[in-house]
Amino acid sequence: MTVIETLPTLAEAARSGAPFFGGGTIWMRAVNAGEAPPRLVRTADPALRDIQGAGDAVRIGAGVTMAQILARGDLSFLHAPARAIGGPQVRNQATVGGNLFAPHPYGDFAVALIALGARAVLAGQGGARPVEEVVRDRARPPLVAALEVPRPRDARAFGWLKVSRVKPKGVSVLSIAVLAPREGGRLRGVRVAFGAMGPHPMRAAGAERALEGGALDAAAIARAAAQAAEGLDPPTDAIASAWYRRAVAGVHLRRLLEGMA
C-alpha cells in the first residue's frame, strides 16, 4: 500500500526524501500495480504552478500542466511540444516537472527544453542547472521547483518534430527540437536534441557542429543529417528497433531543418 502525504511547502517536500507525486501521469500507473514506493509526497504550493517573466525568459512552475502551457500566447513556442503530450486528459494532469523524468518512451516536453537551453531550479538548493544535465540523474532524480525557459529570438529560430505510428497522441518513434538563431544570415548558438535516442533525452553533437557557424542551406541540411545519430544510442522496443532509429534520424531531422530553412 502507497500512501500520498501532502506537505505543506516544496521545501518540506525536499527535505522529506520521498519521491515526489505531481500530475500522477507517471506515479497512478506503479500505485495502482502495487510496485509504487510505500511513501510518496505532494504539496499545494502555489509557487508550483506560477508562470512567470517576459522578454528574454520565462519561469515555468515545475507543476504547470501541458494544457496551462497551451492556453497561454506568450508561451506559443512551447505549445508544439505541449500538444504532443497525450490527449487532453493527459495534457490536464502532466507537469513540466513531471515530463523531465518521463520513461521512455515518453518525455518529449524534455527535448524541447534542452534544445531551448533551459535551466531547472532544484528544490532547496541554490542556483539552476541545465535541464540536460538533470535528466541524466534516472535513479535519484532530484526534486525540480521550476523551469528557467529562453524565449527563441524569432519564430524561424526553434524547431520542433514528433514521429510516432499512431496518429495524433501516439508515443515516439522519436522526437526532434532544434534550435538555430541567425547573426547576419549564420547561425549561432545551435543547439539539436533527439528524444528516444538513448536512455534520456540527448543532444546530437554531430549536427550541431554540422549546422554551426553556417546558413541554413542544402550542403549543411544534409551534413547535419548524415551526423544526426552520431553519439546516441537507440533502444530497441516494440514501438521501433536501433536500426531502424538510426536509419531515420536523419531523414526526420533533414525535414524538420528544411521547414525552419
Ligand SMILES: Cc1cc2nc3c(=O)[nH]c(=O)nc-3n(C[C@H](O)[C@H](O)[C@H](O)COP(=O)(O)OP(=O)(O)OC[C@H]3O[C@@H](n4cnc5c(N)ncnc54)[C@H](O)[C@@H]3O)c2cc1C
Contents of the next structure:
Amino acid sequence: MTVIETLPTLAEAARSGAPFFGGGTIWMRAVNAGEAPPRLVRTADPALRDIQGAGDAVRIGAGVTMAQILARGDLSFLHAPARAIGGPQVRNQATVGGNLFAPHPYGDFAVALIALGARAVLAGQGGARPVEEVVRDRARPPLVAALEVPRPRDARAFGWLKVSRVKPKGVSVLSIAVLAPREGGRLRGVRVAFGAMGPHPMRAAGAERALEGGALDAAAIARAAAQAAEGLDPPTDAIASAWYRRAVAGVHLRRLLEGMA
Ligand SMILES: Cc1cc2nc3c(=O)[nH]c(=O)nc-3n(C[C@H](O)[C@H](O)[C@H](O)COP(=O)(O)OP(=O)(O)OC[C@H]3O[C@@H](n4cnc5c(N)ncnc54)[C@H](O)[C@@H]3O)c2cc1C
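Form predicted in complex with the ligand structure, per the form predicted on its own context:
And the full complex, kicking off with our chain again.
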C-alpha cells in the first residue's frame, strides 16, 4: 500500500527524500496496481502553482498544470505543447514538473522547455540548472520548484510539432521544438530538441550545427533534416520502431523549419 502524504512546504518535501507526487497522472497507475513505493509526498505550498514575470522570462511553478498554462494569454508561446498533453482531464492534473520526468514516450512539454533554454529551480538548493541536464536524472529526480522560461523574441522564432498516429490525443511518434532567433537575417543561438527520440527529451546537436550562423533557407533546412537524428537513440515501442523514428525525424524537422522560414 502507498501513503501519499501532504507536507506544508516545498522545503519539507525536499528534505523528506521521498519521491514527489505532482498531478499524479503517471503515479496513480502504479499506486492502483500496488507498484508504487510505500511513501510519496506532495505539498500544498502555493509557490508551486505560481506564475510570475511579464518581461523577457517567466517563472512557472513546477506544480502549474497544462490547463493553467492554456488559461494564460501571455503564455501563448507554450499553448501548442500544453494542448498536446493527453485530453482535458489529463491536462487538468498534468504538471509542468511531472512532464520533465514522465517516461518515454511522454515529455512533450519538456521538449519545448529545452528548446526555449529553460532552467529548473531546484527546491532547497540555490540557483537553477538547464532543463536538458535535469531531465537526465531519472533514477532519482531532484525536486523541481519552478521553471525559468525565456520568452521567444517573436512568434516566428519558436516552433513546436508533435507527430502522433491517433488524433487528437495520441502519444508521440516524436515531438520537436526549435528556437531560431534571427539577427540581421542570420540564425543566432539555435536550439533544436526532440522527444521520444531517446530515453528522455534531448537536444539535436547535428541539426543545431547545420542551422547556426546561416540564413533559414532551403539549403540549411535540408542540411538540418539530414542530420536530425545524429547522436539520438530512439527506442522501439508499440507506436513506432527505432528505425521508423530515425527515418521520419528529418522529414518532420524540415516541415517545421519550412513553416518558420
Ligand atoms: C491518458 C494519458 C495521456 C497522456 N498523454 C501525454 C502526452 O500526450 N504527452 C505527454 O508528454 N505526457 C502525457 N501523459 C503523461 C503525463 O500526464 C504528463 O507527462 C504529465 O505532465 C506528468 O505530470 P504529473 O504531475 O501528472 O506527474 P506525476 O504522476 O505526479 O509524476 C511523474 C514523475 O515526475 C516526478 N515529479 C512530479 N513533479 C515533480 C517535481 N516538481 N519535481 C521533481 N519530480 C517531479 C514524479 O516523482 C514522477 O517521477 C499522459 C498521461 C495519461 C494518463
